[in-house]
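Only one chain is given next, in structure tokens, and it is the form predicted on its own.
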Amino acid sequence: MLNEHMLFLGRNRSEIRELFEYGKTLTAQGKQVCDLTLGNPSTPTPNWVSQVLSSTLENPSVHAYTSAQGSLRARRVIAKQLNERGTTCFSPDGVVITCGAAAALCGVIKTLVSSENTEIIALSPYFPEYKVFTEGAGAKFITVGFCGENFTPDIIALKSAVTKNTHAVIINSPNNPSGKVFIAEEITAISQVLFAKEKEFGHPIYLISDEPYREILFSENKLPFIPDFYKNTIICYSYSKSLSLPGERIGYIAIPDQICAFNDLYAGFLGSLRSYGYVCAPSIFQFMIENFKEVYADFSVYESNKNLLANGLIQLGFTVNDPQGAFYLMVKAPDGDSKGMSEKAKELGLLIVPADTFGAKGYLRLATCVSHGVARDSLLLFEKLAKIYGLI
């Protein structure tokens, strides 16, 4: 009588979430825990969007319906600030603001699954629930790895894995979980990829544009404006990470001008959210974007703990990646048994996620966005780990 598959997604919570509620069990018993798995910014929330938000308790008009794809000052305000990042043209009327990107790609995913031979790629590593996405939209998900430790995209792979069913290809950059950012000649090789499936399908393939991290770089790292390679670019956007805003769900879907079936891809993202019943994103969220200020959340504490992480972990023996982005940092398990390790850790009340369901057999992923305390006192328990390995 029930949707099994539904239940099962239920009953079982992402290994994220597993241990995210399990940390927070212990925290409740008085027990100290180092928690590094869920992607929680610990940095305030920037002093403007604050006074936006106080200053709608004395307007209720603030409170109203906007219209379903969002307020048209919203959608301007973005345009805007995409049309300032590339060469790329966007309109309002391109713009469809969401509850968050998990809305967003829920959405797009949704529009671009046609039967249920219809295939969505993803590269590897990637965030889990593009899976959950994918498949509850009644499609197959299809993941493609990487090459080496610091995840460059195997293109290789991906030419074989496009078929004339794959409606889209879904990139993370910054990425969740590695941190990787794709330079201009990953882009342009993934681009060449899809161009040449593209003319030998005789469809579009689009190119899905998850970047709620994308403000998040450290030092020098560029980010390349994908619509700028590729013109059939879908951009999933989420103000959570950069506003410090998680738990607001606030975030849009936006397709440039040139975008192959413009007409038709906006109405089904309008139709596929309202069967979602994700209609007219939170108001008082839409007026913070009217009023946008470029002004982001501090993000120097994230690598300040990426850095003290990574130096620390590779004196104790570990292997880890260089993350030029996002909140993350991986961590190979010396005997290639992520889950294990991850077990041995929780037992010494280090919290962290294995990354098998990312993509990344044997390799473990640290959210860095903690308190710079927390993520010091983790490497005294990653000693006691390293020793249980035999690293030092």
Second form
Number of protein chains: 2
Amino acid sequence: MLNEHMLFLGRNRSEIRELFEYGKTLTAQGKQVCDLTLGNPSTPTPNWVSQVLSSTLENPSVHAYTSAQGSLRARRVIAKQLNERGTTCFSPDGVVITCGAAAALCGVIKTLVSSENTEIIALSPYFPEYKVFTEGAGAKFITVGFCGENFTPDIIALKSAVTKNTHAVIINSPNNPSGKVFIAEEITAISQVLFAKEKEFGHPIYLISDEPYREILFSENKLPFIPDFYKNTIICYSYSKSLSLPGERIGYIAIPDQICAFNDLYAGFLGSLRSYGYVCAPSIFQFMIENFKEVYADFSVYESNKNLLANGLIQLGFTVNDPQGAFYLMVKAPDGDSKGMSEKAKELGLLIVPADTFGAKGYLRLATCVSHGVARDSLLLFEKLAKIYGLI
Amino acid sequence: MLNEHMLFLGRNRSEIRELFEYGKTLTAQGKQVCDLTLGNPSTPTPNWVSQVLSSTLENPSVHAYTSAQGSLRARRVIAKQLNERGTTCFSPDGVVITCGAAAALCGVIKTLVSSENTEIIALSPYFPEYKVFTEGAGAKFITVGFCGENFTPDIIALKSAVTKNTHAVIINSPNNPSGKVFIAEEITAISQVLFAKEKEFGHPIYLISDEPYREILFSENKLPFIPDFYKNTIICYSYSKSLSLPGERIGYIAIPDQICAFNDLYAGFLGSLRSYGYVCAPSIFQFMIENFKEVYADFSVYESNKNLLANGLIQLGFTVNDPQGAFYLMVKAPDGDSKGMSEKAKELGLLIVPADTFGAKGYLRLATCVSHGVARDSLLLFEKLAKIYGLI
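The structure above corresponds to the form predicted on its own; please provide the structure of the form predicted together with another copy of the chain.
What follows is the whole complex; the chain from before opens it.
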């Protein structure tokens, strides 16, 4: 008489969380472990955030309920920031402040599911919880593969995956797990497919842009602003990574003024979040957004860790990808068995996540948002692993 | 191609929220308004909470992801507190820390819904969002009436409402909207019905005890600890009211060690919250629980407001109930038309919520968690209302 689907999700944690919990147990036992599992930023939150939190102590009304969609002041700040990023117009009335990007994605997906036939497409590699959120909302989760080592989207596969039941495509750039940044040409190609399919089927196909890593870009990389390419874009954002506060759960949904069915979508987001029990986003962090300073956490360690690990792994004979942002690196299992490699690494005290459930079979994901020390120590363990695989 | 149910929920806000937003608009226009709609506590959060928040500023790791079920330290504190309340045993492994009681209720209800035939019963009067959470999870929402002016549960009606499809009954004491505290005899009577029905149908019928107001008790009133009466009790709690921080979204689910299907329930809670996008409860407030002091917000204003309003309204010729806790008072519409009375009050700048959707037809709910000044001013407006109704 219980919900078997929910029991399954509770019993079978994501592989990331499973390894993360294992690492915590080892650490609690005083054992040394190099944990490259979870995207838990190692860099502190910027000073201005602490100052804003401090100022709330004199202002008890900060802890009160806000409107369900979030404080108007905070939504004004967000709309202004989005308007500065491109030529597309956003207003505060198109913003819903949420308990992080996960809540934002859930609110959006639930809104877009009109029946059990609804299909939501994710471009591989993708964050595995997209599947959980989509199936939890009662829709079908469809994936589209990639081409080559650098995870270029497979446009031909996308074209044949979109059906009359496709209500949305999820894109995540910079990408978790690959660190790929989608370039303008790729976004144009995706948009052209969706424009044509919208015309063919006579209804909008939304592009859900999941953007928690958008500020974390390496070197010269630029991030194209997706709504400027495709007006039916729904942005889901989180401050978890940009401000190093993933546990606090603060983010937003934003839709441009010109999006198809603006009012219905916005009502749907509020209804979906309401039915999921999201009364409002944590008010102290809404106050933080009201007082936003354009100063992010110091991301430099992510790039130097990425370089250290990528170069080190290549020298050891492993194959790695070339991330342009975010804080993950992909390594190929030499024998194609990513779960086996994760197990072998675990025995050495090195925790790395098989990326098969991310739609990248044979790869493993390394979170590089650790301290320099952990990155260095893990290279020593990778050396042992290279010997096991006969690479050196 | 959108989800019509979610659009409906988004377009038709709860009457509480609708009036609250209206009041905010008036206030923004500089107009005077006596807003008795929302349970937004007027008393500040206790000093120790501010001190704990302050101490996090030196500890950036506070903002990291926690385990999905919440920090072990915080769960230990919660289990210890529950164990001190009665003879029933709770362990940290039976606690899930959530984004407030709404998330807790959603996680519990979703777990208990095995098919569209599942029925969840609420004892009237009840918090209207129970219906939203239950129907959102795909089950049927059934209500059971009350007897008399003091909202005594109708045990005979409960007995006939429980069917083989009933998976849970929701009880809320001290009650929103009535302020009723269920006495031991009433809980015993409810338990006896459920024991008999469990035996008859051969499966557990859970009692969901929604307890956000449990610390707010007037005078000599005592709160029976429900799990001591009925082992298949699931506690849903929020710190919103006890610590005056409703916007921050922190609470928990707790199940006793002896509950039927302990492991399945716990897995279901985690799975349900995961599928709804709850990654973890806000970590800074989990840290607050870890450092919990048994000092609550100062509730004295709620009782004095209740007395002021109840006495004043009786003198004006209105009929009110006798709340034993929480921070609401019920007033009867003299002509039985609560919506009409809410409209008439609104024209005077007095915002009070019709309680028909709370299962209390003909009543209105007054939130007494306002300042003394607002309570006094609203009595002046009630005087005008009494004249309109020809009571004075």
